[in-house]
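Here you get one chain, nothing else, as structure tokens; it is the form predicted on its own.
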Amino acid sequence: MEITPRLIEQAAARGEMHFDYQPKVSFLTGEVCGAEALLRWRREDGSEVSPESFVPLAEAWGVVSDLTEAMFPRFLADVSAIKTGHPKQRIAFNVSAHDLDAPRFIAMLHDAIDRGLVAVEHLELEVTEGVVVSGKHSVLGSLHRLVAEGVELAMDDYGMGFSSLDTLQRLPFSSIKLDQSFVLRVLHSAKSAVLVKLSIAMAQMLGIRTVVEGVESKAIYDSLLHSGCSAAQGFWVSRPLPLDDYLAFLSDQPRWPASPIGLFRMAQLAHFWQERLLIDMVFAALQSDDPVTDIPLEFHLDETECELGKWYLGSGREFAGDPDFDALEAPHRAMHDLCAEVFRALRTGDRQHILSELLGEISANSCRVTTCLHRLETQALIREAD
């Protein structure tokens, strides 16, 4: 069979085009969290065309925003059936740049906001990384906008060639999808092992989750299950499925390895990091001639808005009424205020008052944060060790 634009037109209005949902599973509660909506075509025959026959060709032609246009009302559709069962879900809808430069996509998507039709908090949009490194102003700004009505956006097949620090930093996005190519290797290489690692870190202390996708083996999630990424993508969770297929494996309500450690580890780099980051903009600082007017973004002198704190309110909770979890406010709001006396200090120029308390009194506050955090981390390894 020849593939012609005409015939992607004719197929999704036909009905033979649908979607197929594949689950993410977190690896902090071991439950379904979610999917990702693949694109699918069984002819009227009832044979399968396979996506990269005609995705790509359908990009090269121009004529993805038509058919993402087309298929639209379906994945809502298809959304509405999820969440009057399964309210918690969150689901991906696969956008490309054509179709975030393309007015009427756009105006479908905040139509079906607005509407009702689609709740943000039930909503993903999954984009390249090569659309957002190398995309047009309107589709930057489109970004932007959608993340201001509370859309949550994530970068698909991080790693392949465009990935950036800068680009982590300057776009909205909630959520990196590191690609399988990565993650099929980590058992392998210790390079790979490395790099997903050290990606799953850095976007941690940016604030951003992270999923793996590739995860084809119960050996590649124990090797991730502590690493303190999100969750995980791939056919030993589960190969995508069609709607019905789908709803019913929610039903039956599955459950994979779950671990609180990766959390844990992930809190300690986030203060370590945080902390190192204050002693060297203050010795900068103390360096320089110019006295210091404004406090740096990253720094957070309310404890509620620094990646640890966020942490302690959220997901942390659950621990509350462990002393070590406890213990930890204590300190964690003594070196905030501590960081806001470090300030006022330098643009007192009173460098005596820094160098000699506030520095000592931040790391002694620093090491009964660290303390607590790893001390919860070993109890959490022996539960799950006994």
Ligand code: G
Second form
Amino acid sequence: MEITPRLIEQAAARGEMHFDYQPKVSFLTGEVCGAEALLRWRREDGSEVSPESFVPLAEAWGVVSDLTEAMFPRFLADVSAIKTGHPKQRIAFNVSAHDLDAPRFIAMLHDAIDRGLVAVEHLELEVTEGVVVSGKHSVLGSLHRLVAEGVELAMDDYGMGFSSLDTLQRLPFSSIKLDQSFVLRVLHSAKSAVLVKLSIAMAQMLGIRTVVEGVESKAIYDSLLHSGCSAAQGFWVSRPLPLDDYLAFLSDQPRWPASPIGLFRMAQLAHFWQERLLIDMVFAALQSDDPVTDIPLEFHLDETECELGKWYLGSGREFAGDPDFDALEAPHRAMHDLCAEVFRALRTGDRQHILSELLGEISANSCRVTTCLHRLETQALIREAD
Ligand code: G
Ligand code: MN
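Please supply the corresponding structure for the form predicted in complex with the ligand (the preceding block corresponds to the form predicted on its own).
What follows is the whole complex; the chain from before opens it.
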């Protein structure tokens, strides 16, 4: 069969296309946290056309946006069926740069949200980085608005394109999905392992999460359990499933190995990094005559907004009673409060206060936070190895 643009269009219109759902598992909880909708084409005679053979053609012919628009209502209906019994699931829809550049698709999304057809907390968009989003003001504005409303935006196939850093700095991503080709090699290539782990750390510094694709074996899953990566997707967790099978799968409440160690490590890194960034900023401000007016995005002034704060006020409560856990909150809160005070002092020009008091106190509290986290990490490692 020769695939043509018309054939693709007819197939979508006739209902020959549907989505399978591939689960993602949280490394922190070991539970299914969501899934990715993957487009499937089953012809009337029952034969399957693989997405690798028709999606790139649809892209090349410029009809991919028609396909996206034709399939979006089906996706919304599926999400609605999923959320009924499983309200915490977030389901990802794959979009191409062409879709994001098409005002019609963005309008469809806003319309679906406004009409209550889908709630933003159930919705994620995965954007392939291969094709560059044009960067038109209108597109960027719409994307920022969707993200501000609570829709998540993931960069798909991270590491494969040539423009990943450029795209990363332009679009408001909430996560990156590390491409299978790196993940599949982590056990056999020291270079891939370093690239994967540093990409996770880099994402963390940007305040975004990482998902690994291509987790085909328990050994790969285990090797990334402590890496600070948020979630795993791949054949070892589950193959992509038809909607009904995915619903049954969720109802079984399957569990995978989970660990808080990645979070401890990332929190140590993030707070150390935040302290350094703050010091750099203070010194730049002291050397310049311009007053500091804006607080850079990387700084969470409210300690309950950073991942560590969210954790110890939420699922981390299970550690209550552990002296290192109990000793964490006070210096952590102090660190964030002191950070806010530095910004106030920079605005009022009170340099003396910063230099003689604030920096020293920040450093002392940062040490306390790091020590508690390091001890919690060691205890957890000993427990898990036992
Ligand atoms: O473009 P994206 O990276 O989202 O590609 C998803 C595709 O990868 C799907 O077609 C899915 O079937 C396939 N896939 C999902 N998990 C695995 C895996 O563990 N190994 C391999 N080789 N392919 C996978
Ligand atoms: Mn994807």
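Residue numbers count along the first chain shown, from 1. In this text, rigid core is short for the largest set of C-alphas that superpose within 1.5 Å between two forms. Treat the numbers as computed from the prediction; the structure is a model and nothing was measured.
- Superposed on the core, the two forms differ at Ile279: its CA moves 2 Å or more between these two forms.
- In the core-superposed comparison between these two forms, His353 has its Cα shifted by at least 2 Å.
- Annotation: Cα of Pro331 displaced by at least 2 Å between these two forms, core superposition.
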